[in-house]
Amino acid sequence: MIELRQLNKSYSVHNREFHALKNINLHIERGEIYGVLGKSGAGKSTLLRSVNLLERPNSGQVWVNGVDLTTLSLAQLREHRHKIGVIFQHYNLLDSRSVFGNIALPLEITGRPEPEIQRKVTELLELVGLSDKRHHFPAQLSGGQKQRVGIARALATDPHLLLCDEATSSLDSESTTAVLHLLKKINRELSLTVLLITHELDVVKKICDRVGIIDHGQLVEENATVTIFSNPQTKVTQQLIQQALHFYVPDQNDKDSLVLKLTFIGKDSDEPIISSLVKKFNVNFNLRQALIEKVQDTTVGFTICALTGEASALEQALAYIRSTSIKAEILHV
């Protein structure tokens, strides 16, 4: 559905040359959705923007179902990019417009006619859950019922694929959980490709099947959304998720212990580790600290503990809890 293939993207500040993208290679497919995640200035809105041809690479090809947009012509351009949905951070709605008239507007511009646009908007007000404010203006409406505006309207042309510019970040917990709970409603029932950026984890973790971590313009890791949280690969990476997870950080009280962040997936969770470790070994075991998230529809556990005991219990303990499906990291010994 969308390739970018060796994508390069530059400006020039005060004289010095600024990348902001380099050699960008990423493939996502048909009914993915797919989030890009990075700390602010990190290249994820140039990303964004490249994809549609917002922002013009300095090199490299965007495929976007089956087309390269930049070989086209700026007519064939905007064709094509009625295909291609946007949601905006701070919706970009028509203050002078009504809810009905905001979603109306992209099928007003590629000239529907009335019946049709009647037809269309109201069935898109049903979808988003707004048709008891068709008549209602943005400044009565609430942050999420904005985006849900910003939403529909993105919706309108019947786009093949929806970007969203971290759609959630101007609204509260709750209205966070329901947009995205409608962007993945979108995505099942309209079979809608979507690619989003954001520098939340939470919102990666609800709805992406996939996820890309950007660093300085560059791609530096990607995998499905579970790996990602289990198994990161990349210091960035793992950075991203202690700060976002505020995992307990070893301090001098650690000294003479063996200190480890064991990560259990799915039914690795039921495992007796924790006692099969103190029985087995006699080592002594001291809980610093214990989450559960749920990544897409699967479970994800992380203890962080506190081993004492003889140097080769240790060693069988560690060598033991490798043996089974649950990561063990060393964070201090």
Given for the second form:
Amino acid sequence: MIELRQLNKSYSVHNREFHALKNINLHIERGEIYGVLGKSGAGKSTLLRSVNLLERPNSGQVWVNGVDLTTLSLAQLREHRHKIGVIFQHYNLLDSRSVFGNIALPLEITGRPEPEIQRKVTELLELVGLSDKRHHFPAQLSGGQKQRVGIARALATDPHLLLCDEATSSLDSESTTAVLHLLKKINRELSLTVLLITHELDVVKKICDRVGIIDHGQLVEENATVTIFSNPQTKVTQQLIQQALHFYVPDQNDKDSLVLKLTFIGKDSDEPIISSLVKKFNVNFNLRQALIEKVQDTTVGFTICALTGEASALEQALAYIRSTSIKAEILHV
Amino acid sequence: MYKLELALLLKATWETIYIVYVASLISVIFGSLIGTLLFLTREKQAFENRWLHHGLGLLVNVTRSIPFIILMISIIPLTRLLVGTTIGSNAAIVPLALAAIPFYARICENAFAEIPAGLIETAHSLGVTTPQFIFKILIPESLPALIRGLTLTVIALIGYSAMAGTVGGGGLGELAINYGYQRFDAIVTLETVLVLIFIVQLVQFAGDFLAKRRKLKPLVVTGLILGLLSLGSQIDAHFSSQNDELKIGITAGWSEEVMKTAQKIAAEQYQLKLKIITFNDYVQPNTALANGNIDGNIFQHLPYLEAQNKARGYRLAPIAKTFVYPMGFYSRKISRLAELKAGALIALPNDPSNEGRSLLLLQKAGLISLQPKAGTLATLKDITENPQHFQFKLLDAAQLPRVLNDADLVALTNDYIGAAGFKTNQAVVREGADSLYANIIVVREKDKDNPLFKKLVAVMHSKAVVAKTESLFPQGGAIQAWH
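Counterpart to the form predicted on its own, namely the form predicted together with its partner chain:
First the chain shown before, then all remaining chains and molecules of the complex.
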């Protein structure tokens, strides 16, 4: 659906070259929800805006639905933009138009006849659950409602791709959940490809099939969401996840003990592994931290624990853990 | 207070509304065009173009820096080219619009610049064309700011329109300046200022209301109503002389009686309705005529009209002479000119107009010669030959009848002949029918050929009017000047 090839973008800020994007290669499948995660200033926004060429890259190709957008004329590009919906962090609704008018705008721009606009907007209002707000103005809506109007507007021209620019970053947790739920629903029901950028791990965790981590303009890591969570490869990713989960190695005196970080994925978490350890190897077990996260539909559990006991027993216990699918990381011996 | 006051005030108010309305309309049309172009040529906008942007910006700034009064005077040739005249409401519109266009252009540009960058980006992500961008995003989103800016512009124009009054632009400004400022009439000044305050308040209130409502419809409706009203006032002014009624300005006094006869003759013999407007001074009859508040006046002679046309830029023209009310030289010492001795004392009026008139009469009688260039404003200094060494004494006109026992020859205007105990035909020397100082019927230059005025002339020359005038000025006090 989307393929970015060797994308480069640099700005000159106060006569100094700033590389916003460095050799980005990205491939997103049709029907996928792909999240780009990164700190602010990492280049997420530039990346997203390159996809509909709001930001023109210095070099590289932007293939969307089989067309390299960088080769198109302005008029052709306009046609293609009609098929790429965008939602924004700050909603960017027109204050001068009602909810109806805002959703109707893309349809007016593409010159649809009035009855079609009426029908389509009514349909979309139902989809985003705002049928009763049809004649309200943006000033009368909550953040979550505004974003749902934004989504309806983005969907008005039946796009095959939806770009989400920090779509939930201005919302409270309840609205965030509702909006993400809606995005997931749209993705499934309309088989719409979604590219979202965010600095919130929560968003990625809840709906993304795959995640790319961007840092200093480079795509440093990319994988299925569960894998990124359970087995982050790069330091940047590990940091991001740790910060987001508030999962830190406790600063406690664990002398003479083996401190382990255990990661359970999916069914692993169902097994009574701790009690087995205690029973089988006669080791003592101290729980330092534990966390269960739902990553999309998969449960991922993290545990930090300190084992004490005879050295041989500890060794056997570790070997046992490693024989299962549970991932064990030694933090301290 | 004169009778016309309320009518003048209403008329001036309408003129102001008309001037401001048309000037605002033109400013909005051209101002928003230029403002949009200024915005679209900005960095990162659809027509990004540094040179065009800065060039246009410079042009706007230059026009805005010129003080209005100077702009108004310096574009007089352009005004004449566009509307054919430099006097009146339409002429006032040209400099007003020219001053307001760059003002409104900046207001538009700033209003557009206030639109969040995100919204503009959103528009482009929706794939808008530039016209769609302008009409669906730019204008609707900045509408409150555009309306507030329009309010600002209209109010500035009301202020400027008052200034345009100084050069005959019509409207409340001209009324305040001609009647209030120049004639120290505090009441008229106060009235015009009150009306202006009322209009400004109304505009501000309407502007605030519309900006808050974000609705264009009431604005357009208000605009249309105002447009029709002001157009109506123009049409009214245009056709007021077209029906069979003429408003004729005269000065208070004996003229009122003559005009009663004239009214009767006009109605009975010429199917012409004359409405007589009486003024108490010699300035207002011409101002009112130039303003279109009256259609003609009968009170002045040609030298006075020419001086007024020159001083005030009026375009008033004489269409016929009526009577000469002759100035004459009278004496209690001699009865014929031949009796006048060398070195005799001659008393003359001291106001410039009558001094010249009396000197011209002496020249005509062959007593002195004058510098030809001096014309009707000749003074004692313009005497080039005085072979009999007459002595001259300049005195206040009202003082002249009192020196008849001391001076050998005294110049008396019509008003003082009776007071001095003379009859006109007793004058030693007096003006004849060919006098330059015959009274004239004056109309606006463009109305010169209006057939209604031919009727008016016929009325004024009719036997009844002549008889009435001669009965008021017996023994040659009024000489028919048109034969």
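Rigid core here is just the name for the largest C-alpha set that superposes within 1.5 Å across the two forms. Residue numbers count along the first chain shown, from 1. The structure presented is a predicted model; accordingly, all values stated were derived computationally and were not measured.
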item	value
Core-aligned C-alpha movement of Ser10 between these two forms, 2 Å or more	no
Core superposition between these two forms, C-alpha change of Ala20 at least 2 Å	no
